[in-house]
Amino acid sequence: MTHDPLPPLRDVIAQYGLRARKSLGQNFLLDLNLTGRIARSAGTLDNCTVVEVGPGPGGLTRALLHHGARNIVAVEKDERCLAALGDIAAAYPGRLRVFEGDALDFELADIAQQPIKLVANLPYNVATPLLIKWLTPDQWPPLWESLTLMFQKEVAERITAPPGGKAYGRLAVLTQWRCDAHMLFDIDPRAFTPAPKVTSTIVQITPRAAPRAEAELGDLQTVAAAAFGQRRKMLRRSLTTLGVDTGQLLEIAGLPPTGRAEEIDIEGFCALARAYHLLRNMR
């Protein structure tokens, strides 16, 4: 590794005015010590493609280059903030790329070639939606090896979390379908510049090589959808809007009609969506 050529990241931020812009879900994080934290959790970065969405100014950019990263694609739809990246390719050359735009709007495999690491700091407005595009591609194992993203800890608890509590929902359930899921550490909200209001965490995802069981992906967000958009009730009544026999329902999947949608894990789960996928083509 080597001495960062650039400026400190506040005289950076001073220079292109880059005030973080509450629109984009921007919190700065300027704290060295964690984007270097960040950047190692993520493991070996010389024999990959990372994707970083969200750089802003560039500091975990630069933790990712300074950590051995040879090749990173950065997605940033902050246009006041490409000249400072723009600073960083010049600096490390041939190492970094930069896309402007919504991340939402790219396929990885238009930008970057396999295997694929995702290290990001995620805006906070789009964190949940970029995690589900990421986790529901067309073929499976995706191109990516793993996620380590910043998310607010309360999403961070409701990835990770286990059946039986009020976190547990359809986030976890199509997680953790496919995935393992870990929170790595917290990062308090005086890190970042402005301060947000909430701890931040980091998470690491890596996909399983198949899924815990058998299910079509969009059977399974249907039912996991019904289920907790009622959680409250038992599953004979939340999962009426299926528009099948939920006894039949129940019964095929193996659940009690008495169970809400917290009891069930993510193999029952599974059931389900086999089970509504055979009577949804009965019909």
Ligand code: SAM
Given for the second form:
Amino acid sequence: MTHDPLPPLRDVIAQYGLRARKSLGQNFLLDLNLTGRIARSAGTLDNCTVVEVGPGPGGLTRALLHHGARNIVAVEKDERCLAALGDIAAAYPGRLRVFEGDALDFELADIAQQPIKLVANLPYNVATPLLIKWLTPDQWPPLWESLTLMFQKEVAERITAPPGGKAYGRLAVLTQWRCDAHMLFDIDPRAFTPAPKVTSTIVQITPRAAPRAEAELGDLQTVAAAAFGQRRKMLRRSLTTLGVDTGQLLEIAGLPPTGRAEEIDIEGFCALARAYHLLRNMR
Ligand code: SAM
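Form predicted in complex with ligand SAM, following the form predicted alone:
Entire complex below, previous chain first.
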């Protein structure tokens, strides 16, 4: 059964010999209920450019088209998938453009017009670098209005973690500083071909109207890297790598020297980033 005039995905995979490659993080989602659910999670699709990374044989792409996407830009690294994607583009004239290459090398501004929604079953091997790229553009607010992305569950937990637990770290601080992030639902490994070892989770990320607190991106990344680099140590020890007076730094930031990284909320990290900015400019 398919929702469109195209052959079932299993036939497409057989026709084009798309044997999944681990090196490309290829786990294909063939269940139409799940691809449809992911597409619906992204909200209205007919009034924006949908950017999809890693369409593979096109399961999610077809669901996005079926759920109303009029303009999809897809970036796929595996040239073996291009013919199958070409068939989809032909079945939906003018609604799908495919770029071949590594998504890390593409700038959204060069391939898509605003408003932009990113929707993707990300390849595990580049999921975190891609997220960081989309969270740290030169300009904020970003070009995208939402990210609806699949990650390994453990990564999804690190993106959405509140302070106080093991999952809370640099990724949570970077994401939640300027965005709201929620886990939407899990996908069982058995839904994929081949089945990965771990559960996957769909995460939705939207930019906040204002950041949780003022800070400069570079300073925030530097202090979070220092603090979480030695997360079990007290801040007065872990932050020595910053090369400023740690006691003074924590005093200006209003944070306890005996605190540990995972106890500091995002506002606290922003205070630390501002204090670091001040002290490094006095050096
Ligand atoms: N969207 C398909 C689905 O849902 O069944 C495939 C998802 S699969 C998890 C990840 C896809 O990303 C594969 O098609 C793979 O070839 C592609 N890919 C891997 N690394 C990539 C990269 N750096 N840039 C673009 N695509 C990449």
